[in-house]
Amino acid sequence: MEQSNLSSREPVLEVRDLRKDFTIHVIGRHVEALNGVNLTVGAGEHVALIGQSGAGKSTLLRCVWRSYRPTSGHVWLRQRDGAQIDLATADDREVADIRRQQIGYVGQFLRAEPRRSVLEVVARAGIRRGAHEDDATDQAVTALREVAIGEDLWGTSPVVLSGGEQQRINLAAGTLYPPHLLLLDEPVASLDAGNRQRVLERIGHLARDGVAVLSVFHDLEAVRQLATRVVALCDGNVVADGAPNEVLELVAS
């Protein structure tokens, strides 16, 4: 893996006064979905969102991630190199090439390309951040093993398994030669207890390789495990920003 040149104490993603309304023209509403976030990420951090239904969590993810375009505000990714992008404001080819080898999305659903077998589909995900094709497939190997996908399935097109080996595959393919960030959405939301835990563990490795990692969780004890930091989101607003036990008794409370 690529080590980043960075300072602990550099950010690799500041967020700054971020807003995303919608409107629903079906019914004629308007949804102010974010409300001025602020938050940052560092390198070998992981910083847990956390919040009711509704809250903005997803949808602050996607608006780092660009699939949605923020209404207004700030999305600073510090780039290995050191230079500075503003991803709510440059163009879909810059955001495209960004994707490609720096920042990774983990959804709780697998976008597979056709015709291609689970080994080729997380093996792919290597070449695309730069490794050699040898490596990247013994990088997938390993990885599938990790996450518990047996080696009779590695041939197999990964749309015709279950939802839970779907999102394995999912997750091994994000975190196979990381990228500088990496965006989980619900990872675990369709696994059963024993590979839940494979899983959150692959995951952990992660920011102790020094991968910045944003994630939502509603599973509060992998939010435990994981986290470094917590923000709790209300109404698009970030409610409360600190160590993983202060801020969640503050929200039990």
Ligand SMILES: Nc1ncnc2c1ncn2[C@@H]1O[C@H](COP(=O)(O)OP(=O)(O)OP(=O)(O)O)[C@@H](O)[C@H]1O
Given for the second form:
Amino acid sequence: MEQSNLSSREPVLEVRDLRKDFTIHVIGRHVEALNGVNLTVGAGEHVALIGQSGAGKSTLLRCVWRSYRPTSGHVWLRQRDGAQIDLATADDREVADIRRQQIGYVGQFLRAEPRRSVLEVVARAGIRRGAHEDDATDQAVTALREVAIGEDLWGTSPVVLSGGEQQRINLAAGTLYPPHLLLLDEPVASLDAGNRQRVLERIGHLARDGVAVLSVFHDLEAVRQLATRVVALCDGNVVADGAPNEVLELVAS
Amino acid sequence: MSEWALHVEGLTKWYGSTLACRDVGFTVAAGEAIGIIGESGSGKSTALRCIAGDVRASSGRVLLQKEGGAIDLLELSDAERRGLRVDTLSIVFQDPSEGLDLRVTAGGNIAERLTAAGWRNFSAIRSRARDLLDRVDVPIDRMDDLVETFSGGMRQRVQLAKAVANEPSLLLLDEPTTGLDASVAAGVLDLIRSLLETTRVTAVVVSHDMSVISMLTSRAIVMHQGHVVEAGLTDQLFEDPQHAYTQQLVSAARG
Ligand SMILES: Nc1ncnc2c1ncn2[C@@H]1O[C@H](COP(=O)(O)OP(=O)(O)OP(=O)(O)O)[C@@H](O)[C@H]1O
Ligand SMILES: [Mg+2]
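Shown: the form predicted alone; wanted: the form predicted in complex with this ligand:
Time for the whole complex; same chain goes first.
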């Protein structure tokens, strides 16, 4: 009992001394995008990253997702079964498995899967995380309704849809059969007010259900509504980490 | 982590004093697809043909997991290798005439592969060939037409049907959509993706085209002048290429 309480309080994600440099060989450009970042996200926590353009927010999310290769430091993930793994150094094959089964990543743009229907795209994300096909399809239907993607669009390919529709489909896929850790990079950037609210509500439910969420939102209203903690980045460094009110106030002043 | 199905190590091929590929290595899990990307002449097709056994490697190991333990494909006799090619390892070539007899019917090409694996019952063979052609979207009424009367895309579909006829555990694809018109290539790519997704086959996909690799694989290696210069998750190779050559490839692909 004691044991399991203790372990459930351990963070799902623990980023330690994370550095990320980019070297563009042909033009000899070198950028230090993250300079030793520390942060944690617990189960049911929603940590929002804020900071100016170029501060390193997307870079941080991608280092966790491992579509960027961290230069040094650690990205500890406590997996569903309790096992710890350092995503910064883990074998690609292992990262591929963990990604598929435990992590959701929703970027600003849909990674278009041509010639596959909206319903399939969403359901497949659930199947990858271990849902049965029927179950995944049922959940996909619910998720698409929740983000107001009408039934008339389910059979078409997402590639031909509008940016806002794609974004909602992306979100439905990334949150289906909820991942253990959800990474969100401006997931409501191209949505109108009504759709934006629907998507934010879905994200809010997930955190309440115990998903660890690390996000970047363009608008601070969304941060206020959802974040349980806010981490401010400036030039690749964490400059504040605390309660949303406090950090937002600090940054505003 | 899932069990490995294919493990390639130190694979090297010299043609006289010309190096075609050197020290190529990677490991693939059962049911996984890995990509080999590089421009023409980078040694990627040579590496694939060494794995298939069509080209004799100068050195290296190609371990394939089979019931009863791993075997080194480079140490097989010719007879063993031919046997393996019937039901365990299939290769799909860019040029359908390498994988098919164009002067035989679509059904006949598939029947040939089935009979090699011991199928004897005529109607069972017909019905299996029909199922396979249906699966790759070749109209059943073309089953008894000579493959040479087929379009390029259709030939490639027949080649795929033949390659998976005996449910191989390892499928090697060498530029499977290169040379086809864009829309035809897209259809064939879709078909390959669905074959990879719906079967437990382990696959190695060779292509110079980053979009093909990104559609079919989750991990890939990058080859340049016979060497592996970088390995990674496919999206990482695109978004955060480390090696100067990969960076060049990516920026060229972005146009
Ligand atoms: N793939 C990349 N290659 C080279 N440099 C990169 C790459 N990705 C990010 N950078 C650089 O890293 C720094 C941080 O960028 P990042 O995209 O993380 O900022 P951000 O905080 O997400 O900004 P925004 O709010 O504009 O999205 C920038 O200087 C950027 O140019
Ligand atoms: Mg960003």
